[in-house]
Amino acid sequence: MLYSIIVSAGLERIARDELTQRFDDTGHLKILDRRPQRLLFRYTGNPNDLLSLRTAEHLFLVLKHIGKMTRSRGSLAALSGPLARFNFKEAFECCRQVGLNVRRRMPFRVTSRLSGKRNFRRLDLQQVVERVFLDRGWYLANSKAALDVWAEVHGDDGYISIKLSKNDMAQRPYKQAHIPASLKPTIAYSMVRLSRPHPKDVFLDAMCGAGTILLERALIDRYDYLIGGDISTEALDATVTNFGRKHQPRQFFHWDARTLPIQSNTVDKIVCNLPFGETIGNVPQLTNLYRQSLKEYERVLKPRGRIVLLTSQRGLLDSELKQRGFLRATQQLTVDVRGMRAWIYVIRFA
């Protein structure tokens, strides 16, 4: 079967790595294409396995992928024609495996998305696809639809897909307590992967917020010790709530990341969502925070340790890294964070 996953902009390569690491050895996976915010692949295993992907925002079963869409209205026939002749037997079995209630007279809805200049509207795309399914005897039921059909045209590509994941796929059951500007779990997971987790890690998030990064580290692999802290008691309360009694050994502190009560050369990995400009306030405050925090990170990190940082203040972080004698950025990824352009830095202790 043909599937696609949607990921946050900038995480496509990490998503591909996760897919390959988890399913390549099974012989069930063949990745076909990587596009902005989308991976297209064939998978012959149980689709329930794909619902546990931690980089994915949404999972789709692709009914039709047309790779030569044009601007003209006539290109809509390239989607509707093959779809009208589509044999749904295997697709319905896939839907049943993930718990969707498929039946002969199907209640459905169509979500349409369109990018680029076209001689047709998003509504035109939606109505063409709706007509195909209405002709099969299905009926529109937007509030209680059994199938959520997506019709998309991006660039030269057209996709008709069934959404297999629920709306909360990108969220996590552990997220019981939230704080403003809390990091999306898919980004936190990606940052943890970039730190190259090891079972012997002493792992630190010195500005832990609601504990998302720490929890993603706890779930990805074994570790020796988790350490988290924050200057906000509200954030620490959220971390404690989200952890509950699970994931030992670990310890949380109310502290200022500029003066960490941690011995030098004792931490293997540091992963942190640095405060952005609008969060912390004025530029002098932010500069002082970055400068002092990096100084502390350099002090507590073991030789050959690794730091992964997220920030929208690229110029500021670059400037401060130049002042640190043993910290060297080896990789930078541009990502979208709540509609804002940001960067993930991978930093080695040289």
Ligand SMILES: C[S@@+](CC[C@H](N)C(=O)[O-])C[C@H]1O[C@@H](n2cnc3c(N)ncnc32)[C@H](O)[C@@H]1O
The other form holds:
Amino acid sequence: MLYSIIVSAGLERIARDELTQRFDDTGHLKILDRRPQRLLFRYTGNPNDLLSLRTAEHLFLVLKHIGKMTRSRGSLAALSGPLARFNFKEAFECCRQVGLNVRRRMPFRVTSRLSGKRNFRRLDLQQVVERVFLDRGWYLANSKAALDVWAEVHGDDGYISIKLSKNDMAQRPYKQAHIPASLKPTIAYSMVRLSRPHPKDVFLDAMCGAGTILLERALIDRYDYLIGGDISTEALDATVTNFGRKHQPRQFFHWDARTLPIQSNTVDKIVCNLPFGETIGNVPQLTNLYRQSLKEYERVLKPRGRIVLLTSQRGLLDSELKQRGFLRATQQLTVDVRGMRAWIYVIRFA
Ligand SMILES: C[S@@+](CC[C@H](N)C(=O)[O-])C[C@H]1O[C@@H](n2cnc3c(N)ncnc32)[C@H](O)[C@@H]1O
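Requested next: the structure of the form predicted together with the ligand (the form predicted on its own having been shown above).
Every chain and every other molecule in the complex is listed next, the one we just looked at coming first.
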């Protein structure tokens, strides 16, 4: 079967790595294409396996994909027409496997997405696809739909798919307590992957907020020790709530990341979502925070250690990194954080 996952902008390569690492040696996976915010692949295993992908926001079963969409209305017919004769046997089996209630007379709805200049509107795309399924005897049922059909046209690509995931695919059950600038778990997971987790890791998030990064680290693989801290007691309380009794050994501190009560050369990995955007105070305060905390990171990190940081203050981080003799950025990824452009930096102890 042909599937696609939607991921946050900038995480496509990490999502591809996750898919490959998890499913390549099953012999069931063949990745076909990587597009902005999307991966397209064939998978012959149980689709429930795919629902546990930690980078994905949505999982779709693709009924029809064409890579030659043009501006013209004619390409709409090319996309939707083949569905009139489509054999749904395997597709319905796949839907059943993830718990969708498929029937002969199917209640459905169509969600449409369109980008780029076209001689048709989003509504035209939606109606053409609705018509195909109405002609098969299905009926439109918005809130009580058993199948959520997505019709999408982006660039040269057109997709008609069934959404297999629920809206909470990218949410995590551990996230009971929240703080305002809390990080999306999919981004936290991706940052943790970039730190190259190792079972012997002493892992630090010195501005841990609600603990999202620490929890994604705890869940990805074994570790030696987790250390988290924050200047806000409210944030620390959220971390403690979200951890509950699980994931030992770990320790949380109410601290200022500019003076860490940690011995030098003792931490293997530091992953941190630095304050930025609306959460920042004034520029001198932020400059001081970046300068002093980087100095501390450099001090506590073991040689050959790794730091992964997220910020939208690229200029500031670049200029502060230049001041640090032993830290060298080896990779930068542009990502979208709540509609704001931000960068994930991978930094090595040089
Ligand atoms: C962007 S948030 C981190 C969000 C976190 N990754 C999450 O998902 O919940 C930044 C955090 O840095 C903390 N912070 C700001 N200044 C700090 C400092 N000097 N020392 C320690 N923590 C600080 C804030 O209290 C806030 O919780």
